[in-house]
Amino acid sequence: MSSLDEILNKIDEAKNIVILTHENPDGDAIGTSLALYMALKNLNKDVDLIIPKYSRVFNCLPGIENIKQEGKNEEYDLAISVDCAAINQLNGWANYFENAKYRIVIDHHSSNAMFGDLNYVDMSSPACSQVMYVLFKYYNWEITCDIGTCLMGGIITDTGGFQYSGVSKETFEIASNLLMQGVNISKLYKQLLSTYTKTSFELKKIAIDRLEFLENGKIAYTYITKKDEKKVNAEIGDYEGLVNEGRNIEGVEVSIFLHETDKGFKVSLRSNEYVNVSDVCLMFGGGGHIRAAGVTMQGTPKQIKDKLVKEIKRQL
C-alpha cells in the first residue's frame, strides 16, 4: 500500500481533523491549507484549520474566512501538517499536533523532519500546493474552482510567479489545468504578488535604505526591526517578500534578510544559481530549500550578519 493510500485510510477513518501549518505562514501554506480544509468539508468531515496569524494580503483567497485562531478540540482524531519541516516550527499549536491520535506530514521542503505517523513529502515539488493537487488527483477528490485557486495562489507565491528553478512541466500543466476550471491566474497574480499594503511599502523603503552589498557585490543584506514596525504601523506579513529585494538586483548570488521577532531575528535567505542556503541555515538549526530557506537567531543584526557571511563564503 502507497503512503498516499494510508493518508487517505486515515483521512475516512477520522471523525474530526485539525490542519496545521507554520509560523508566519506564507502564500503556499495558506493556500494550501484552504484547499485541504474545503476538499475534506467537502468529504462531510469535521475540520477545523487552526492559524493564529496571517497577512492581510491573503484575504482575497476563498475560504480564508473559515481560519480559526485555536481549535476547539483537546484531543483531534487526525492532525494533518502541511508546508511545514519541523514540529517546531508550527504556529503556536503544535500541541493539537502531538496530541492527535494519528499525525499526518504533507510537505516538500527537503529539510523536513518526517515528524508525523505518516510522511507525505515530495523534496522535487516547488510548492506544497503542487504536491496537494497530486494528491487530490490521485484521490479522484473534486477540484472546484475555489480550491483551485487557493492551490494556485501557494504555487504562484512559492515559485515567485513561476519564475524559480524549481518550476517544472508538470507545474504548468497543473496552471492550464486551473486555467480551464475557471481561476483567474492573472488576478491571483496580482493580488498576491503585485498589490502592496502603504505599510509593507513604508517598511520596503527603509529596508532598501539600509541595503549593503557584501563579498564583491555577491551578497546582499538589510534588516528591519521591531522599532521599524511600530514607526509605519506595520501589520503581520508587511514584511514578506522583501528578501527577493536584494536578490533581484544584478550580480547578487545570495540575499540575507532580517526580520525581528519575540524569539529573535527571522532569517530569510534566497540564492540565485549555485548557493545552496539550506545548508547554511541548517548550521544554525534552520532549513529549507536550496533556493530559499530560513532560520531564527539570536543576537544583534551585525553579529547575525557577520555569522551567515562567514558561512556563505564558504561557497561563493
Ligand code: AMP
The other form holds:
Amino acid sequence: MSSLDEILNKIDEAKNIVILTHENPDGDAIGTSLALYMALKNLNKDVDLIIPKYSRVFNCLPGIENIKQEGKNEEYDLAISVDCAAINQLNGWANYFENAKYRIVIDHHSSNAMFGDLNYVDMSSPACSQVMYVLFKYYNWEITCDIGTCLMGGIITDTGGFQYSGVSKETFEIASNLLMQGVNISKLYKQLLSTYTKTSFELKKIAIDRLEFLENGKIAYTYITKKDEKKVNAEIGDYEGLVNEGRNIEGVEVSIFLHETDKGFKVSLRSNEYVNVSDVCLMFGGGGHIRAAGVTMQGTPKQIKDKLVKEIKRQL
Ligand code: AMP
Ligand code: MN
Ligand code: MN
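Switching conditions: you have the form predicted on its own, so give me the form predicted in complex with adenosine monophosphate (AMP).
Now the full complex is given, and it begins with the chain already shown.
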C-alpha cells in the first residue's frame, strides 16, 4: 500500500485536482468526497468534485452545492477516487480519472482493484470516511464542523448507524472527537438514516410484498423494476436500503435485491454471519465487502436469481 506521505507529495505538487467516487453514490461516497473537497480548497487547490447524480437525501450535507455534474475539458494534474472499488464503478466519468496526469485511490473495499498510481486502501475500515479521517489527522488538516459533519455522515451511513461488524473502537473514538467538534450526530442520523421519502416508502411496500424465501429461509429475494419506479414516481436513490429488509428477517443469511437500470439489473447482496457476498459478486464481475456487495447482471429477475442462488448455495 502507498504511504500517506507519498500521497501528500502528489497533492502538494498538483494545481488542479478532480475528486471522483462510485456511481449511485451513498452517504460514504458523498461524505468522504465533500470532506476531501473542503480540505483541498483550504490548501488553495483548484478542485472539481464531479458527481452527476445523487439522491436529494444528501442535500443536508454542508458543501453539497459545490458538486459539479461535469468537469473541465483539459487534463487534471491529479485525480483522486474515493470509496470506489473499481474503475468501471466510476462509470461515465472514468475518463477524468484515466486522463489525469496522476491518479490516487483512497478506499476501504476488500475487492479494490488498486487502479491508481498510488493506492491507500484500508479494508478493515467500516467506511471510507473513517479512512479519510485518518488522513486528516496524519496531515494535520483542520477538521471544521462542516468537514466533521460530512465525515460523520459517511460513517453513520456505511455502518448502518454503528451496527455493522466493521465498527471498531476507533469508529467510536472518531465519533466522540467529532461530537466535541460540534457535529450534531443525532440530527445527521435522523436526516440520513431514519427519514425516507414517501416514494421510497411506496417502493418498499412493493419490494416487501414481492419478497420470497429460498433455501429454507436462508435466502430472502426481492426486486424492483423500472415499471414499479414509474408507478410510484420514484426519485434517484429511493431503492437505497431495501436490501436490508430481507437481511433483517430472522433466519436469513443472505438478502438478494435486484434493481432494474439502463444497464441491466443492479444486484445488491447482504449477508449476516458467514457467506462472503463479495466473492459471490466477484464471480459475476462485481465486488464489494464480505457482508455487502454488488454487481450488474443481464437477464430476467428469475434468471439472475437462479444464477445467484446457485453460487450462494456453495457457501450456505
Ligand atoms: P450496494 O449493494 O450497491 O449498496 O453495494 C454494496 C457494496 O458493494 C458497496 O460498498 C459498493 O461500493 C460495492 N459494489 C457494488 N457494486 C459493485 C461492483 N459492480 N463492483 C465492485 N463493488 C461493488
Ligand atoms: Mn459507497
Ligand atoms: Mn463505503
